[in-house]
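What follows is a single chain, given as structure tokens, in the form predicted on its own.
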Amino acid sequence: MMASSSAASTGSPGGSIPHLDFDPFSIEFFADPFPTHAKLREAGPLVYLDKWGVYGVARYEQVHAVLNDPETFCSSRGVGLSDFAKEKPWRPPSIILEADPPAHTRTRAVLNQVLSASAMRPLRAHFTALAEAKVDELLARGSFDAIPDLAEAYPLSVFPDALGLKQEGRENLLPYASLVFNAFGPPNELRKEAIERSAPHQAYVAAQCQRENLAPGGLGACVHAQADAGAITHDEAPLLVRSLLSAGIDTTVNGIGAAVYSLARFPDQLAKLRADPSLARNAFEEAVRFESPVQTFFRTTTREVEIGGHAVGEGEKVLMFLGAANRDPRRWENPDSYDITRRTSGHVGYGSGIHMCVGQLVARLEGEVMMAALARKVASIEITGEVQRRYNNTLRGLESLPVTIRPA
């Protein structure tokens, strides 16, 4: 898979920026990425990956500090692949995600306010009761495949609802996150489907968005209040639900599954969490780690800087490795392992700093809630069939995971 790697003399202090010949957007790689990830940090903190002509980071400080300089790696030319200063992005920029500040503080403040930490009390116990619901329904069934009938039933259960969709269409839902993330990847396979396909997609989610097709009282609702007291204006209020759509469920699906995944593979750590339901939430978190459901995005730099030693001009494309990041053991004790106990404060699974995932309360109450009622009713986790990958440019998530599941 990375058959040479060749150092190209750059004149930069550190000597030569070690160049890798793999393609990160293969199904190869994202069939087992872990040895590759390895191979990346221990190639140096800064590497250049002559398929896509960008430069990578895979090591946690290198890709901590590039999160958290948006000065220097700026978002707004997309965090993606595809660079917005060279070419037409394949939708209108998200105001949050392809934004730098002054733009992005002040739509990340409307969102912020919107998913904080009171907004999501109230969700608690509806989100509680559903997430028991699924598990008596499921154990009651003993065998299912845990991606569509709990990783993916029980986001769409509580975060349509929660946002005010309508019941009408919502299966496009799915389809319309996993496009957006394949569109942050390079022209390949995955990316021209993804794009072929999206048309019904985006016409659904463009109607969604706007104001008349919310429920009152709902989280898109008081993105658009938010619009009505000024602080963003009522063109931007759609783009800001749109983000809320975008990112809201194949996160969470890929972050349920993952830790599914774990505690079906880790019958030791189920145990911990059996005897100890409180540490749900640091069960999910951990899976978030281990897994990364989000394996990478680009920035862009804004002027000549430094990186790991070596010289990087304005303008390059930067690849954060956020997957290898997140098990690097220079960050982590035992990185491979997944353990609930673990203080996962400071991985990137969420990204870090401004631009860190503005849904991650709600995905963590989600996780949290379903962790919760696992850990309550749930005696083992058996893996019965043959689990399958889902592939997409930049998520990491199972396709397939069938289970048998007894109670507790």
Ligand code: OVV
Given for the second form:
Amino acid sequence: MMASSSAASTGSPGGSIPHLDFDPFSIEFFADPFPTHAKLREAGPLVYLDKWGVYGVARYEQVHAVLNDPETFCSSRGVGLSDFAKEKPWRPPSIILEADPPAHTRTRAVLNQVLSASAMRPLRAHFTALAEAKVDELLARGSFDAIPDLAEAYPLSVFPDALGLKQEGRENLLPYASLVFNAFGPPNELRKEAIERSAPHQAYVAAQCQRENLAPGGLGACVHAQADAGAITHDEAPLLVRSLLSAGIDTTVNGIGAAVYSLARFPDQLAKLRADPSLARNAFEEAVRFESPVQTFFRTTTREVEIGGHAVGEGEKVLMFLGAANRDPRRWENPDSYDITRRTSGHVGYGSGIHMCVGQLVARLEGEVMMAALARKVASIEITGEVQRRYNNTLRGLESLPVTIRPA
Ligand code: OVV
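Form predicted on its own already given; the form predicted in complex with the named molecule follows:
Every component of the complex follows; first up is the chain already shown.
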């Protein structure tokens, strides 16, 4: 699996860069990435991944450094494997994710406002009520599949309404997001099959981004209102709504899935949460660190640069292993334990720097209120069947998590 460090000499001061031959986008790796994450970190601060001809960083220090130097490590050439300077993107690039300053600064300011703390305040009561209703419904059933029935059902019950989407066609939302996150990967089966089947999902999303399809007062309408105010143009507004549809649902599905899976595996942590429901927000945050629902992103170098003592040329792709950084023992005490009282700040599950998740307050709101509802209402979560993993080039999460829960 892991090739030797065949010494491709670069003349770098730190000696030669370790070359690894494993495929970081293979099913075998996704099934259990942790031993390989450790090997990646131990191989050195910078590795070269022969399978795809890209550099990789898996230690916290280097992942954090790359994320925080957007001039050198740009996003406008794509944050997947494909270099937009060399290949046509599969869809028109995102004007926030796949953009650099100064273009990024303006679009980012708009979504910062639309998804700000003050924009969350009017959502909280309703998000809380629906989390409590969902847990009551699941307690009445007793046994259910925590992925479709909780991790998917809850975000789908709150976020599309908050955006202002009509009811019809919402079944396209998860397939579209799965496509977007598979498309960051290499041209493997996951990516190719997702793109092959994508036409109806793309057509749905394109239509829902238009102003006439977004309910007044919703987050989508707020983006269009920012065009009226002159912050963005009227043709940019639909593309920024597209970012909310791309990144706003499958991410929280996998975050909440990670949190429920963690509480189910570590009953002592559920006990702590029940004893002090004010830990709900940190219990969710720790699940984001522990599982890292978004496992990887790429950057592209804009100049020759040194990483970990090695010279890297211009126009190179650098793969950041966020999940490995979030468990780097150089940064975290007991990195492989799920500890809801841990000081989680600094984790890179939402990224870091100018591109750090603009929807993080929505994600934390959904995660916090669901964890709080579980804390107050549920005495135990028992895994009662086969846990099945879901495979995606970027997202880490489960397909199925059969559980039985008992009331407090
Ligand atoms: C963070 C993220 C993931 C996927 C898509 C987008 C953003 C976007 O802006 O479209």
